[in-house]
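Starting off, we have a lone chain in the form predicted alone, written out as structure tokens.
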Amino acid sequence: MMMHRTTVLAAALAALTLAPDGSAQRFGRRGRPPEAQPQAAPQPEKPAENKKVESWTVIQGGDVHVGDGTVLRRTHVVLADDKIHAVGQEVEIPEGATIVDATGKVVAPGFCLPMASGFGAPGGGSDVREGLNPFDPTIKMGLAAGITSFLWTSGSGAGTPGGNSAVVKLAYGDLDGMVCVENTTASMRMPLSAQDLSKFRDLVEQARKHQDAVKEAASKPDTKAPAAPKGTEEILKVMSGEKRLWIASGGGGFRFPGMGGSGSRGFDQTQIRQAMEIASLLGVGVVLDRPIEAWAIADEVAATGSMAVVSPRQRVENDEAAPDTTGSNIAQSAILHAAGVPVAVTTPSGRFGGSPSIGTGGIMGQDLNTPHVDAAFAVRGGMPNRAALRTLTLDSAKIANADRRVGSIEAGKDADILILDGDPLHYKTFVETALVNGKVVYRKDDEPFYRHIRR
């Protein structure tokens, strides 16, 4: 069925109007203390040396958008088979490359959502290299869209950290492909009860002393490193960052101007600065899914090198008692963005509730056609346009803990790639052609969905 972005859409976008870089300067930069910065930002995987490369492709003389904020104009991105393999002005070109010209076009990294659903992966519940489709319809829908990976989760830990996940991507046609990164994320739920918070802090302080135990045996020769106790096996995967922890509400529902209904105010700041107090036992950033209020405690999040999986359109009434610092806040990506908290946007949940994911829900509020008009509400709400863009590449990938593949266009970095007619966050903009993994998978004149629409 042949696609259209409707006049409707249209005319809402086109009063968004994209605030210059440094548009979120009114809300201050305030500093995270030292001792509470992030953990370095891990570095792209290294290509193995003498490595054979089968097929070079250079993209030539576009506009590079980074994904870290970065624009590198005229410039030519060089992959080695899957890779990225070289960024410049002046690189060598490969003898017998694949030359793409994207002479007076932009050139981004593929999108990589933190919530998403269909695409060729399974619902919840299942292995994800069981039920995947690397012919699944909506996969082409994806990338004509921008998306070149998703977090995919199964499960969900409760009280404690749990479930499944891993990092899809959309390689049409390529089974092998899909599957970019497993078991990156674990995540669990607030409130916690007293006694659950009791038990948490017990598991971590055991998690504590097997990493003592475990260092010293590994200073012993011929010492064994002991068995972790049991229950703290996803708290030490989280504890080492092998696997980032997200933080969800499970209580109430959300209020909705106009529907009636009463429900909570969804994941508020009392939830929040549990989920702070979580990340400092820890000592870790965690991930806040879809927080309402972080936008009144920012420090505080940024204190703990926490992030935020943001709903930029989604809107919540205030409390009537306190109406300057409760509710939900357009602005709220961009104060976290100034406090120094990475932020990844997302679909509102639709109407009648359920998950705020991209997919085919449309009219819903989860149409997979434009995921980057929830970044572009972040920029509404005064959030620096290239900073925007980071809540679908770099930021996001972060939050996913696939970051060393995706997000970025770097050297080392998996090849998948997006190159566009205009700004990634205009509404007018189309992708023209979508590589994952170095291949070509989606060009917008093979495709049904836009092809008969010329800027």
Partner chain sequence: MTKRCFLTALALCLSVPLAAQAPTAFVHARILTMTDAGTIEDGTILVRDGRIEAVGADVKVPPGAHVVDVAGGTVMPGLVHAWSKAGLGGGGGGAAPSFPGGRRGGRPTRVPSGGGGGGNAQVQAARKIADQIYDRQDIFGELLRAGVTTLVVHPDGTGFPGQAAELAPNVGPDVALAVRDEAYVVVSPAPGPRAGKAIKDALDKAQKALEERKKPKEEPKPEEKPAEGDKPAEQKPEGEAKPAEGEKKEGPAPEGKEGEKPKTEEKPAEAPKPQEKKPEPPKDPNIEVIADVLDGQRRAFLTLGSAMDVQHYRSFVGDEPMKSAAVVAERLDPRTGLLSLEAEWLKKAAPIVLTPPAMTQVPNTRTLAHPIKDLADAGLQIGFLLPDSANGVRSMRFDVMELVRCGLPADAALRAMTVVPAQALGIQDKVGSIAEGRRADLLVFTGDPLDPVSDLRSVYLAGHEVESHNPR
The other form holds:
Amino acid sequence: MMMHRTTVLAAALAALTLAPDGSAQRFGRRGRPPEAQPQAAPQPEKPAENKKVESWTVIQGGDVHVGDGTVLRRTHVVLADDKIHAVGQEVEIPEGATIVDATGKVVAPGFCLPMASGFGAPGGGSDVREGLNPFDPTIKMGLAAGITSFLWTSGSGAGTPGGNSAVVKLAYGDLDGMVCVENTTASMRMPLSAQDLSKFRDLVEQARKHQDAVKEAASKPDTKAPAAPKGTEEILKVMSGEKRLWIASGGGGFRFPGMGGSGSRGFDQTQIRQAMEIASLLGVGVVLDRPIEAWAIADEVAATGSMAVVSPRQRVENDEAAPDTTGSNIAQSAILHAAGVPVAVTTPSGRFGGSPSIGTGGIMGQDLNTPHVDAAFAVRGGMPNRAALRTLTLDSAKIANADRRVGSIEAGKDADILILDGDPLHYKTFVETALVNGKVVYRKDDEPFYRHIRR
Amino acid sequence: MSHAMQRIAPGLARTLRGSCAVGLALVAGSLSGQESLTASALRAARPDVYAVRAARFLTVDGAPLDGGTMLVEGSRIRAIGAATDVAVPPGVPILDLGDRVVSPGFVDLHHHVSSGGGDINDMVTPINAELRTLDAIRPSSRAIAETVAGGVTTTLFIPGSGTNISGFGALLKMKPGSDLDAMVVRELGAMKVAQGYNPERRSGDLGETRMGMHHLLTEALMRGRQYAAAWRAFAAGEGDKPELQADLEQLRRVFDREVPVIIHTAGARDCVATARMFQDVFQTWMILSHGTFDGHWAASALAARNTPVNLGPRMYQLTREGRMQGIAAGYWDAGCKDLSINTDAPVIAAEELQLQAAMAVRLDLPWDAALRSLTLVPARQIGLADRVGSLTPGKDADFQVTRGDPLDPRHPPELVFIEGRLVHVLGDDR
Amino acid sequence: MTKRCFLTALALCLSVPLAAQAPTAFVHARILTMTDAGTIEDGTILVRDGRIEAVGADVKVPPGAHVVDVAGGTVMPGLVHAWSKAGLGGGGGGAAPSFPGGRRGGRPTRVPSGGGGGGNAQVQAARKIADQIYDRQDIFGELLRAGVTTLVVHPDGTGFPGQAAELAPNVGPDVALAVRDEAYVVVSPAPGPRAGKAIKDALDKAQKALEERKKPKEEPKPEEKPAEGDKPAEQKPEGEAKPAEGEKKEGPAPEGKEGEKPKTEEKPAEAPKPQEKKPEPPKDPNIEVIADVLDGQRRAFLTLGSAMDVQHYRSFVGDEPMKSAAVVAERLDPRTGLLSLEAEWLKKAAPIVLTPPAMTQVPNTRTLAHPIKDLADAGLQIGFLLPDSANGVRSMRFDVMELVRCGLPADAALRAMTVVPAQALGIQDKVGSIAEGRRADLLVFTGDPLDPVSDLRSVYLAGHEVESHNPR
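Starting from the form predicted alone above, please write out the structure of the form predicted together with the partner chain.
Next comes the full complex, and the chain you just saw is listed first.
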């Protein structure tokens, strides 16, 4: 292949590589100084070797928000078919590449949402492909909102991991491009009864024994690995990292802010601690699905390597007997982040229990039409601005257990990329172009939603 | 950048950025030799007179003021202007806010949560002009603290839209935990009327249709007008003393033009019908609220009447052409400039009033209009422009402090003052 | 349900009124032939014994002929309704079909698992809808009076729900007779792996069965399928008079055997004889039918309503799909992707797309889309799906006018109601056009059929005027 070397920028313009924003936090009375955050180095899948590249695309000269909190000024992103090939200020621009000029624009990873519904995915069932509609009009609306993938889930285990999931891409018009990964998560619900918990402990023990037996079998030639004991299959997948375990609360109902109500507090400290016990038993971090009081025991959550999906603006009234450690408030996501807990944000539109979705009813700022607003609310609660973009990109991809494929702009990852007309978390910022699997699937000027709006 | 800012930058700015809001080190300009003041000291000491310095004052009634000084005396703003123009008398403590932005407290005219939630729809009969929300307020409600955490200092706590006239809302200052008397600005802040959908009576009563509701409202308004006229005549010595009618005593105030009517509307049809009824026919002081769905189609008819419009909580209409039509922008472009924006809390959380305006800006309302829609415009609409809505000498010292654009959800109010008193510090609500 | 004996020849039914009658000559007619002859402005159609004997501008009217002067009027072929559910709705005669409800708009209808199929898709290609029709229903006469002179009813369901039946509406009472009970095999994918895998599995089995058939056999095969009469390629001119041999290739459905008389030939599926010398397992008749389709001996109608449906189906069958006679798109729903987006793939699947004559909208907008024109421009032949009510058929003409107004050529629009569906059915030599040898199914309009003021003056079925119940 013919290549020519292009150096676009003079040394004087050599961009700053800005480290993740480390400015101080503001958490109210219960604030604490930030701690060093364990950076989970994403390991993109290796590109298939010897694969002939059919089309090259270069997104040229934009300020690239990588997704891990860093920003690369005036940087090029080279796409080889559906993958990111290279990111840098000095990159080889392949002959015949399609050049997309992003000078003066912001380039960001497509948002990978931890929970959503619609976008052509079925409402449930065991197989996400069943009825999957690549032409669903909500896909275009999702792309307009910056969403390029989301974790689809169906069903859940109760006292043990279960359910189906997939990371679905908003690959408009391309059925084959829609399913990114399948069954990378499982889920279960708290609280467990004492009986369920002891059953779970037994299963984990059996699973560990099985792992040892498999190891032993592997060390001996001609020995066949034993079959997994019944009931441990999902647990083994969680322990090996093949599946990320999501833990939600099965109890308690949502209470409309300020409207009282009789629901229990739901995913409170007691249930979160039980979830942490599950994480410790399994030896892997779990995902807390919209916990209420995780912020109050953020260190305990961080210690297990666990993560959280949070609607930053969700307020839950605190218990007057323990006002400083109960309920939830705007600082929750920032406190979790500062403690080293990866956080993905979600929107209030799922507050009645369903999955958040795109709305068309006129309420703006409360649903998946504006995921960046939810990240902005994490900033309102004290999360640094750049870290907050992670709540929609790398950390949410990690929570979906798809960070090997999506969530950041790094060589080897899927070419799911946004070109924005400004700061990714500013309320006035719009997606100008969205690419999924390296293909342009949305242009603001080509779709009816926002083309009438000028900067 | 102003001279004043040059003095505090850059050291102080760094200090401010590096501090927690609670301990916001509001160091006085030591160079000036004036008494220094911190936010917590301000809270404890409650000085009668103090000065505020900040990088920018969004006065709303004029251009933004960079590097100015605002002098607060008692509950009022005594002076505001460039640092060189506003003399800070000796001994007056200075609250130096460094690089922060000061804006007026926001005004939300469609707010339902000062009862702590619910208790706002008495739906036995369709006409309830004798009711008032004053009787439902819980000053200790967490909802009030949450409202002020969003920089909202004045609200109209109105009854729900379950009936055609659901009662009178109280106009309140959001002073959390304080006593009722201190909160109430006007006991009868506005009469709440509902047109369309919500108040339809489906149990077989009159009022199942628009026609029926129109009749019920008209009849009530005619009675109120007649009753008010009888009392006015009596007061002028032109008639007998009317018989006291308890159910019309409050309504009478509407026809004395002491109290406005705020009308829930749904769609263009209701918007025009509302303007005809309350402006053209009954000539009341009125505010058209919601104005959403396809309400913006009525905007030119409303613009011709200068109808005061209070928009929200919906902010767009997905048109038949697939366009996310901003409602506020639609009104604005049609010439309807008397626009305020609401939350309809709890539909949108009361503290997200700024987000409502931000979303209007996202959908093409000019930013200046959006800021006014949360401040001066609603203040005028509710008849309180002499007290709130802008940073103007003589007005109540209701203001908030943010790190930047107060409409940006990333910038929470760090400090909120009502009538000169610090009522909220970021973190209070956590 | 008991078997009704309606596998009777149309000729038997029509023989009484038509036998040995004088020829009929339609004179001074503007004739839309739907053949290469195009439009004949002032022509004559000579009809004898229900067939067109001659057509042209200078056809001589034989002495003694019954002359119909259609001066000022226009004659076109009768409408060909290739995809109907008429009479299957359960109304009249207690003939409620056991087939599950229709699949609309690309969403899979969950249907009970059929015999031999996987998942929710049925593999019942040998089943015949003809066995479920009650032949005496008002609807057949109503459709005929509205101009439908060829009517084919199809089974519903996901997978291979069965075979369609061509009916012959009778001129007299409202009776429809099945003249061909194996008109086509319905292939009805649903968007998802469940149906996709079942269909792929059945196709693979059929492919194997076909290879098995083509292997040179050392020993004579006693169970060679004798269904040549159903092969579209071998239609005899009087094909509709053929009683379809009464042959049944019933699947495992229990009703299939009810009332069956033993036939001279052995049907492996019905009576596998374990004591026979061949130990070979019994053949699945459903798979054999599908193998016939793969072999080009039977025609298939493939239902794909949207680009979404195409992509799902393609993900299982690949880029070289089984050849079908037509793709049926029951609804043009932009929310599942307009079919025209997949025109290139469709051309590999079938030469004809049958679709309702409708415009649609770009999703989320009121912008009109014209997928039919797009499909036609892409090189596919367009046939129209007709409504199953007389009023629907009458008013459909106005939908067609709208398509023409928006750019579909008028002749393509007229062909889409006549000769194209006839081609899809493989009966273009018999119906769908006005040419020598064709059945004299004629519609006489007071003007051009695509002129809104024109009215349908009369309907002729096999040369016989249908009594009009039309109030006009």
